[in-house]
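Only one chain comes next, encoded as structure tokens, the form predicted on its own.
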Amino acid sequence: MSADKKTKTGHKKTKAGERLTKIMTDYYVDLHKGANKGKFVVWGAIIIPAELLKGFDSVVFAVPESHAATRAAKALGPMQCEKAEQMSYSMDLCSYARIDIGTAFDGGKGSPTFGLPKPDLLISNNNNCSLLVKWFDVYHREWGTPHFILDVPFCYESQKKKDLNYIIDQYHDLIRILEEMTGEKLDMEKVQEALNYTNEALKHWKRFISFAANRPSGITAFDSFVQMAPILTMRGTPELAEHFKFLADETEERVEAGIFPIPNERYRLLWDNIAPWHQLRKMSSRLAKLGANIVSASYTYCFGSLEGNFDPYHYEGSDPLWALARMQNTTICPTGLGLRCKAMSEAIERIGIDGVVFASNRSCKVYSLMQMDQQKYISEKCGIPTVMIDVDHADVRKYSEENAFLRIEALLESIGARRAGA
């Protein structure tokens, strides 16, 4: 940024933020309209091959995890969790699952989107969440809805060929089931077209989060948390590619104009784990008053990257099933400690991170399990201060704002002391 540019604050809703509201509203409206017209409704986990479903004109796709996160961000989490708890589901279960179960079995009451249309097929996996299989099994038992479980091997290194072929074999089984249930043949050209849209979208997504490296940062992690919503629900669509291009372009224009969300940025932090949906506004505002910006998060920088890497994976027109199988390891949870540490170390160096907030998530065990070892590794390898706080991504009853900020403020003091001693 040139010296004559004035640094401005950027807390007002951006055009991309307004655009996001519209496309997500349209998504839920179209989802319900499609179901009402007799389209085949699939409920899927966030990392299933959504582009594969684009090969069927009769299929519409819903994501219970994303729906639950939206409810939590609108402060509806506890109300929907309590409905599930009154049905004897334990408070120790994932809050996403409790929100979704509470909403589904109450007919969508209390949901701004009127819940999700009832599924014709459930597709879960075990690579980003082992509990999700049991969660979807609830609907299989109660409604008799067929449930396809995608089994993805855990990886401690780059994906093995035998594991990739194992996933592809399961895709063929899924295609056969979808063809039998819908009465429609898969159009592989449409799958390839969907992959091209996803590849274009993720290219712009990586461009958007790259502005975290600017000083001051052009974004906050809270921006990326909110803007990731269509990645989960609209992969394989031109609307997703168009929106992320708009998002990246607007962010670039704002940086060039000297407009930053935290212009007095003194502390650049990285967040590890799922977003605290019920705290987005409160946490970002409180951090801003301290001159602190969580500029990046493992939860968002992993999307579009293969295991342990930071740069995007590029689909170059290869066999769509091969590409979709390769992309099953583009998230944090199905990768070992070494790969997680590799990706985070690279993010810390590229973005210029001063400290890391490890958010031990009471709902997401698979994400949180390795954090103490990862915290030790990052502290020693990268030589920067870190802190561990307790959160729950969707149930505010399991979160203490004051306890969390007591530790975060201690982290900021450690960063200040480290600078003073440098």
Second form
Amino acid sequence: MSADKKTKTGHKKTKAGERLTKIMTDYYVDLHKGANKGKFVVWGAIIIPAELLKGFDSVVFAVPESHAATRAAKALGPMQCEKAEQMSYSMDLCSYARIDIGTAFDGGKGSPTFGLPKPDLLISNNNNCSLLVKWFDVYHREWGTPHFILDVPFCYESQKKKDLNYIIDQYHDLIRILEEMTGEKLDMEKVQEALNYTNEALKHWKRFISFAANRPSGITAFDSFVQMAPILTMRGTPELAEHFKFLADETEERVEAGIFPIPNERYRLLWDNIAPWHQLRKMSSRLAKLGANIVSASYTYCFGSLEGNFDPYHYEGSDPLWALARMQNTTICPTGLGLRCKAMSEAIERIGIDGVVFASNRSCKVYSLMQMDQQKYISEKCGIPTVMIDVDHADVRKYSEENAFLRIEALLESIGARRAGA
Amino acid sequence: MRALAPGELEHSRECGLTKVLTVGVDSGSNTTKVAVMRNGTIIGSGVTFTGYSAEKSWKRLLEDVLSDLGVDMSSVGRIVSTGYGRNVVGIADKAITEITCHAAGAHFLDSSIRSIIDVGGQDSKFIALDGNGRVENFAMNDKCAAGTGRFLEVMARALEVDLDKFGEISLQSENPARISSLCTVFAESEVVSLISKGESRENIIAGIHEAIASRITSMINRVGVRCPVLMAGGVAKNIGVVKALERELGADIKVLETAQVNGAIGAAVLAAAIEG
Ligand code: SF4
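Compare with the form predicted on its own: the form predicted in complex with its partner chain:
The complete assembly is shown below, putting the previous chain first.
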């Protein structure tokens, strides 16, 4: 019976959880079908303007990072990483890149989605990291696939106008290239329509993640991590907007009915970094036994938010290229320490967080590099205990559960001791 | 630590007091430690190698410590377990991390202590305490073995010197060798190459202590040292490491006779505080 299905997080699968499986399956099926019918396949980094691609009927969009996360969550990470390592790619490279390279050059073997259809165009950006650009370049070298690189300036304060215009200029180049390669003219109305769907979806996503502020929390970050898949792959579609509405509505109903993922919630934590894909079930159930819930995570705000703010940005104008350029500087990357600290401290206050788990990620240096300073800032500014643990988001070989839990349990004890002493 | 006065337990029993002891079990990666407490006093403790079975080790050790005190499990009330194997101590009333237990142990033994450096077999920790002995902040080594007891064990093997003699030997050094690698495996090769170049044992060992001290100090500086500082864990017995750390930190470090069982003492103290 469907009601008895268990999620990755160990509790009963919600209807939105079941729906997610279906829409993601449909997405991958449609992707392969489209490619088989001769559609133009774009592989893109997660934060490229996916809505722009919706202005071309002939284009389908695949996201290697999201695909790698799916495999890591299904415990296939190490096997795929090893394939890349056997090809002499260093173990120090991001595990998403190793998983993807390992799978791509092995014809998608071992992938639950049969890999991704071969690309006609690669679009990367340096918002997140320069490694991603090099990773996409591997395919450019090996297969001769053209590679368009979006250069997104780093920001230490609000995005500058000249940087925004610089990004828009690059969008015009991208449009020209896509028109030349597909033989199709961009339909800007469809781009606007896609942006409207994304806006609608983000409105509901915001409703959904806001249930973290409820006591006990209406959600766990682990559920949010899993539900992020379509934000990365299906932006600009009505299916995404419908799904997030369903998700937020169902969560609201559950909260109203008094159904909470961790009813005996004693500790409300915030997670900083990419999801530990290989640990979702184990970590959430071990935390649940301790009465702890990671209610929120900076990662779940990594798309659709603007620098210095965790909340998704709601665009109301009618210039899609402007909006898409504006959203290139998100909360996490590429923004400076001051902006990251501002966004996190506001969220801590708003959601009511007792402690922060900074997950130093062996793979994602760009996410992890500032964490030590950020930890110091948050401990001092917000006056709450924090802890740093070692993880790798997709390569379980670089993670030690006992090491991580010793630190997390000590964090919970610190929270408890402060309460007792207060 | 105060020894049990003859007849003390018998007297308690005669007064109808059973289960008068509280116990702390620290099941570490390398060694297992036990501390027994009665009426606010630590009356017994012991240390053994953890070996293959953490469960067998703590059970045997606890039986031995209790039998030295002339009692058995029937006198034991609350038990708190700590250490990496804290969850394998099935009979424990509560499992508490070493961080909290070390803080409780140090505060119990000397309430002025504000920082603890604990260097054990598998990890090193720095714990900053507030004025009430509560954990205010802590830092631990990352996955790497550098800065832990394991690092010293590997070096002792390479030098064919008994680890217990490391401290003493290093004090004779006049010119510590420079070990620059942070990685244990690379540092071992550096040591082997120093041996082949004819560098003296005392200089190499002193160099190893400086390397470990500098690694631990960078971890400590993440939190910030505050005095008085106590060193706990098995490595505290190594005077060479303690001296090197004092030089690096520019602060005196207290080492108590109970350094190695500090976490177990803290666990026993916390066991005594469990209500009900
Ligand atoms: S290093 Fe981080 S930002 Fe770069 S591809 Fe990997 S996960 Fe993404």
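Positions refer to the first chain, counted from 1. Whichever C-alpha set is largest while still superposing within 1.5 Å between the two forms counts as the rigid core. Source: prediction; values computed, not measured.
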Quiz item: After the core is overlaid between the two forms, has the C-alpha of residue 302 moved by 2 angstroms or more?
Solution: yes
